[in-house]
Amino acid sequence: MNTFLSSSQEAVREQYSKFAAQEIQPIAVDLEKGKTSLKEFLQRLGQTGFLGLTIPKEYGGTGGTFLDQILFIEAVGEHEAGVAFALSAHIQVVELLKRYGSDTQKSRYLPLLARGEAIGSLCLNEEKAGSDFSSVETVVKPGIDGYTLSGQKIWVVNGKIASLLIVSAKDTETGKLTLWLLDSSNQSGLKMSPGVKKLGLRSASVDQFEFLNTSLTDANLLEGDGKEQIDFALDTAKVVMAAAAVGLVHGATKLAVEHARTREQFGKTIGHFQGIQWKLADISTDHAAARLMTLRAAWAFDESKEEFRNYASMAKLIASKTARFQSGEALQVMGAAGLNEDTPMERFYRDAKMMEICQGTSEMQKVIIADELKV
């Protein structure tokens, strides 16, 4: 493999970065507070093609790579992280949709998904099923004309904004988990109440389900096994987050470099002293040590399918905990500047420690990892 960009995807990474810089750092604080509508957004995104990286060109998308994805993530997460923990959640619809949807499925929803007219959410999470899944309580039952859902769900990224959610339950009849499409603009049988306030990443929504006898058709359900959909989902999610934290290192970065060269101390600038050299240098091998990891786990996605998980629970891991402990060591060279609400410094150091625990914790990383390694 090479660990390196091509003088075409170097291109790209530039266009990505330009249009973060100028389309999000403006808004970043006002989209965390909702006086900007994240919803609007997300469709304007959709409407200049960014919702449609990797969806195929005959559904309206433009027919890239998950490492043009990434990379879009990655100059996303350096302004405004939220929006990268929101693209997580629709990317995962579009993705479990391209992989295990039927052409009819693929032919109505991925063009709506692809033009932001339709904002994906995925329902996992129950009070009883954070990291154990098996331990899901919602269900469907069949009936003389369809299925019915059941259940609550919490965490549910986009809850709010979505209209396309594809949601987790167990067969009544078969006890095996499925997944279900479910068009929620049109649904009836369906409650949605505002979730928690969150620590970090508050430009996202995240709400809460509660189903009651929603309808339910087989036109309605993916197809094939809901574990392993379910696991594919995650792992696309971690990458995505993975990115999204390389992307916030690299913001906090230059936020304490231009610190460093400009605040005076004892006569110079604290950019001479060698304690916060040392941080910087900690900070930028850091950085780089997680951008590859994440580098590695999108080209997987892509090129080494059987390698994918494995990877994708190494990024996770490392650059989750580079942004969790680098954003601090940042904030460090930033000092009382670093402080002040609505500072970028300050938000990035919320967002990172959600980071280690939004789309897998760092624990369920380790046991991944250490199950591949047959142990």
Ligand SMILES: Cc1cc2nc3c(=O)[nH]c(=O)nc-3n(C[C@H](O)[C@H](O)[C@H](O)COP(=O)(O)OP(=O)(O)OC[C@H]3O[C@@H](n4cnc5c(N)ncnc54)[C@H](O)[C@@H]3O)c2cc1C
The other form holds:
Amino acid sequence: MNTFLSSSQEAVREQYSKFAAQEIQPIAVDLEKGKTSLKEFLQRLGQTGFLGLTIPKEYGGTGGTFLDQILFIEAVGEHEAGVAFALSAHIQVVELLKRYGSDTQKSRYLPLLARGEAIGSLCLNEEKAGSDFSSVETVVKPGIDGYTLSGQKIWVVNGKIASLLIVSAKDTETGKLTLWLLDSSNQSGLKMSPGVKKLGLRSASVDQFEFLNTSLTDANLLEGDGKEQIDFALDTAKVVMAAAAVGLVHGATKLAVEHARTREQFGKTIGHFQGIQWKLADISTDHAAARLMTLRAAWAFDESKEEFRNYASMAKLIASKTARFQSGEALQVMGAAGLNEDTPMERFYRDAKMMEICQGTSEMQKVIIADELKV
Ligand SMILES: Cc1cc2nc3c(=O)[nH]c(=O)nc-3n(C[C@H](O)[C@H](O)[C@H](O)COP(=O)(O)OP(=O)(O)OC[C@H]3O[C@@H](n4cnc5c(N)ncnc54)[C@H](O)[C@@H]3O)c2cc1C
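Now that we've seen the form predicted alone, could you pull up the form predicted in complex with this ligand?
Complete assembly follows, chain above in first position.
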């Protein structure tokens, strides 16, 4: 693999970076506080083509690579990781449809997802099914005219703004895990309620769903093995979250460097002190390492390499750990100024911790990586 981006990829990255600085940075605080509607913002991203980056042109997207998408997420994460997190769920739905959807499902939903007319959401988590997503108690039962879906899902990102849900359930007849596509704008027997308030990534809400004998037909089924589909969706989101974490560390580094250049103590700027210089050197090195691993995983996705799963876990593990630890170090460089809610640093610090848990915990990444080692 060429570990450096081509000149055209660099140009695209710069374009994304400019867009994020102009369009996201000024509204980041309002997005987090809910004063600017995330749904409307995502719809705007859809109108400008950013929600269809990997969707084939025949379905209304731009037909780009997963790496293109990852570069976009990195640019978003530099300013507002909550938006990148909301995008991770939307992207999971897009990629699941692209890979496992029927022609009818693809032609019906991919154009809506590309334009932001439908926002996607993946409903796996339940009270008793967290990391062990196979232990779901939501069930789908065959009936005379189709199927009924019953159960509850929690911690669903985008729940309240999504209209296209993919829901996991056990088939009561076969005991197999299956995924079902639901157009919630058009579906009865479904109740959404707001979920918990959380530490960070606050612009993206987490909500809960109750399925009350929701009627489904074969047209709702995502054909294939549910466990394999969920693994694929999680692997995809891990790289998206890794890119968000890499972007976040970049944003935190820029703030810390600027502060080190301008804040004076003991008669000189604090950047003159070796203790501060070494912190910034470590942050910068860890950022570069996490970024390379994330690009490596994105490349493996595009090349359909078997190693994708392993690299996706490694990228998520290193990038989220770097974000959690180095956002703390960057905040330390800023002293009390870094704790001020009016600077993005305190938000970066809160958002970074979330990244070690959502879309698969760090421990679960180690389980996957160790499995590959066949110890
Ligand atoms: C902000 C946020 C958004 C989310 N969005 C969604 C969403 O959109 N859709 C959705 O379905 N879910 C979502 N989730 C749920 C998320 O996928 C789960 O939180 C995650 O999979 C972990 O499950 P859990 O929180 O129940 O922790 P648990 O699985 O109960 O784990 C608790 C602790 O035990 C560790 N652990 C568990 N099993 C093992 C093991 N085998 N070996 C070692 N350690 C282990 C974990 O790593 C963790 O530290 C979201 C979560 C968060 C925080």
